[in-house]
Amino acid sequence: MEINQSKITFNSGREVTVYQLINNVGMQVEILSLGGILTKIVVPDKDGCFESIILNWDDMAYYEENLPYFNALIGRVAGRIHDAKVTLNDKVYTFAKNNNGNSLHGGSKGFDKKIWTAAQEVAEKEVVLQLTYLSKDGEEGFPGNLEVTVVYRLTNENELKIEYKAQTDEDTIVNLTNHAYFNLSGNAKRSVLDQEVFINADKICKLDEELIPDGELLSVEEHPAFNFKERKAIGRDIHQDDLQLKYGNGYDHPWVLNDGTKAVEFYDPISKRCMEIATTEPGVVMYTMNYADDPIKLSNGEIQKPHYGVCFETQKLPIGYNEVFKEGVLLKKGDTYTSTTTFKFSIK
């Protein structure tokens, strides 16, 4: 087990540390102190070929703006907040309207844009990177000084665990996740449309054309394009005539998870790589990279394209019309927010 580190300097002059976590069986995870951004997760395929299974920019400078939130920590609040406002203790708080009049992924400069303080530990069975950040009262409009800790643990069982913890000195809202773009082909050789997904969920949130929930939950039995209770290719039903798919231009929806040890399974039948996700969170947003408009080059030398990555954002449900689902993201003064998501990699 080991951690290596190096420095990169962006054009703005900001210096960022790159941390490389390596376990005893060759798996590697690379993380930036900027936004806790994952730049590599390297695991073997069926032939023992080690490749990265997340997308990565060719030019690291793109991570300073990183408008698609590539592989970054998201906060204070992941997902959308309808009309970019919320009421707490009879006071209305307003946020940046950075997505069709709504707030998205923490506002204009969320946690993905912040430099985090890092501490590292190498143990016998795991290597640990701990990131901390103090989000001050009023940052991006959110109330309360929020102390946030995010821990990345890489084990010898090829598990990457992400643990979140937050405490506030004033009632606030918190919903943290990671926005990694996965592609199990390795170095993004193929789109994810033929890669297969299982999601342990009977229902999804009904969304409108701005991807805002109204509080209604839809059965995946009645919307079979969203039924992943048996593993199927992402692309099998993505073009079905379903209004929800049209609104998202593909999948960009919260699934309401059932109880169980496995929330998601992601599998590539060609490389035989498998990723299993377990989480303490009640939901997961699967986003199938439906938009990739800017001609930006990936680390494999190719220009980014739609459906070359898929995100599994484990989180609480987003705040919709009439502040529906707000209660789930409330963090009271004196309470502690905790969340854990584990990504386990194997060959099947």
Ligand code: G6D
Contents of the next structure:
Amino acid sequence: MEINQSKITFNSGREVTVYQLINNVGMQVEILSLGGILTKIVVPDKDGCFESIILNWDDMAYYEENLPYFNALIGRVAGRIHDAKVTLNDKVYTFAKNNNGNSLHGGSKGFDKKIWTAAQEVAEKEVVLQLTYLSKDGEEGFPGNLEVTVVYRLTNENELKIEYKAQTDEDTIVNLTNHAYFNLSGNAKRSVLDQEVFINADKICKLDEELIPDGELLSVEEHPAFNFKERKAIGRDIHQDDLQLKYGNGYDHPWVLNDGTKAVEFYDPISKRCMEIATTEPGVVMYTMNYADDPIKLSNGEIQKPHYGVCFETQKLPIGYNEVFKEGVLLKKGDTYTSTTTFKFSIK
Ligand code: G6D
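Moving on from the form predicted on its own, please list the structure of the form predicted in complex with alpha-D-quinovopyranose.
All chains and molecules follow, beginning with the one already shown.
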């Protein structure tokens, strides 16, 4: 078990630390102090070939812009907030309208753009990187001084646990996640459309063309393209004639998770790599990288392309019309926000 660290200086002059966590069986996780961004998750395939299973930019400097939020911690509020405003205790708070007139992923400079303070620990059975950040009262329009702690925990069972904790001195809203782009082929050598997904959910949030929910939940039995209760290839139904797929230009929806130990299973039948996700969160947004407009190079030398990554953003449901689902993201003064999501890697 070890943690190595190095420094990189971005064009802006900001110095960022790179932390490399290694367990006793060769799994590696690389994390930046900028945005808690994951730049590598290296696991073996069926032949013992160790490759990274998340997308990574070729030029690390691009992580300062990072328009698609590659592999970053997202907050203060992940997902969308309709009309970029919310009412708390009879006061209206307004946020940056950074996505079709709505708020997306914490505003113009969310948690993915912040430098986090790190503390590290190497123990016998795990290596731990703790990141902390103080989001000041009024930052991006959100009320309350919010002290946030995110712990990345790598175990010898090839599990990466992400544990979130936050406390506030004023009532506020919080919804934290990680926006990793996974591809189990290894170094993104193939699209994810032939990789298979199971999602333990009977319903999705109905979205409109701006991807804003109105509170109605749709049954995956009536929208079979969104039915992942039997593991299936991501690409099998992605082009079906379903208005929800049209709105998202693919999958970009919150699934409402059933109770159970396994929320998601993601599997590549060629490499035999398997990733299982367990979470405390009520929902998961599966986003199939439906857009890749900017011709930016990945670390494998290829220009990024749609459907070469898939995100499983575990989170609470987004605030939609008439502030639906707002209750789920409320954090009262003096209460503690906690959330844990575990990614377990194996060969099947
Ligand atoms: C698009 O709608 C999607 C979001 O869900 C995603 O997080 C972002 O791209 C990267 O806006």
